[in-house]
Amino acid sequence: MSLTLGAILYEGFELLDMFGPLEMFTAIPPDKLQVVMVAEAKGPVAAGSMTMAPGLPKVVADFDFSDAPALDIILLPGGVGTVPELENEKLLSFLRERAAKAQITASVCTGSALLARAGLLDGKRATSNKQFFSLATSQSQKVDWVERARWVDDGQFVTSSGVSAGTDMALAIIARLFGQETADQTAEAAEYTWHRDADEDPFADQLNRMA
């Protein structure tokens, strides 16, 4: 039976924070994996950049909030456009409504904070971008963040440092859910070097460098 990921839009999104993880989990078979995109409303949405530089592309989501399918895998990106939506109750109910469901909720970058806004990540451990780390923090004392760590796995929710860290937390994602053999395949189809310890950080002494 294929599982469904769905895939998180909003406007402002790190194009890396979404399709480096999604590279990974489009090898995988369609009879084992499928991958939607969704968002609050239907067509196209505006990615973001570390640049904030304007005409980036748009990706188009073919499901929005309230005919999405079933989901046991979300994928929330972060980005520059995180900060408006944490204030988009919408979005946080959303997620509240669908993790409850899901196999696996996982973040890359800042949308660790998202899930924090919304205390999907009270008495969970997590991480986030080290140098935005604050706007992860400031949404939750109640969860155990990680200051040093390329992601953390707390078993229904997984959460990535800053933008490329995802795709590595992907990998690790498709290892738990699909075995070894298979993400070390995807990780050599696509010639990718997967960083494979999630405890090496070569980022955390950058901490709220940009924040």
Given for the second form:
2 protein chains.
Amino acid sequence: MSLTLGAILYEGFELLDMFGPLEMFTAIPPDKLQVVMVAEAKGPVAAGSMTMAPGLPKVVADFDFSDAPALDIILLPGGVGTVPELENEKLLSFLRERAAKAQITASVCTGSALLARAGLLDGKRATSNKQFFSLATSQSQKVDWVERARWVDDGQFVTSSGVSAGTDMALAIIARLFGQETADQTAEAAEYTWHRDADEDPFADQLNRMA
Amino acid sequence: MSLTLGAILYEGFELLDMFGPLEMFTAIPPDKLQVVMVAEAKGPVAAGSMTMAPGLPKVVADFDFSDAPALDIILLPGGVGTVPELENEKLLSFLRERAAKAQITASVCTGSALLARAGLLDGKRATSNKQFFSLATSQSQKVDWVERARWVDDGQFVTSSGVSAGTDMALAIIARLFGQETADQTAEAAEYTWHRDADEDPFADQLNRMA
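Would you mind generating the form predicted in complex with a further copy of the same chain now that we have the form predicted alone?
Let's see the whole complex now, leading with the same chain.
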């Protein structure tokens, strides 16, 4: 009974938002967890960065919104591409439909702005990127936005702070699903010093610095 | 006068070896640094993991060994794909040819095994992944292999320990090329707690645990 994690690609996603968590999730054997790459359309999807550099890495989506398998876990990155996607009803609809059936929907960085726009975080606790925190909070007043948190675990929805925080959140999700020892071994094999405390936020003082 | 960084893809490269450093390097404005994705053949290249999971992310190479532009910086990841690539004379030749002209050739994790196999590290100080350290050391006796290091900076060649260590090394390279303030801002924007001390190695006790 393998779980399936769907990693959602869109133009301008942030590289480490996606691949910090996927480094950890792909260390779980495929008889326990399989990762699939999903986007609105199959094929290469270009990452983005604040500098709008050309030629950023393109990652291939193997599934689109119509043929993605059932997803037990959804991983939604942030990035400069978040802003245009706030108006992408196809993505928001896909997230609403699939999050309702998923065990865990996890966002990194500004990915929580998309979940909030979709209405999925209403009545829940959540966090987001520190330097652009208001991008998330402006999407819904009905979310209990947590300013100081490395990540926030509200059960079915888990949201992390900016970029690197997603890796710490991913290890916490691995601990919940597969046990603490598996999470510890996964971090060690990647020579990763895991921030284990969700409430300890070294970057809280950057709140809205760039907003 | 923008510098060009060539990120080298091969089948079975480790995701975070590549995208931890690229998260940091792509934060540098393109008028100072441009990133190009290079592989033996153009097109999608699949990542690998120790679990040999199917369907791992595929990243697109925009250039091959024959048409890659002049490279000022070379970024070489490790991963399970390192072992077959040790026999790939086309890759080793490309590395020899391009490293000779590059300002910095940087490897992550088992990537240093490939540099050692190519003879590029002879007479130099270098390090590698801790759990598979002997994979690197067995490639050349003429390298001064450093067992305890987050990364080792030998000027033209910079090598890091396993996976996550590459991100710390990348920030040190950014500091060298673009200044400490730029490196600090890059780490902060990614909400990344940078291990700044190259000699402090939290994972040295894992030496050859999996070899």
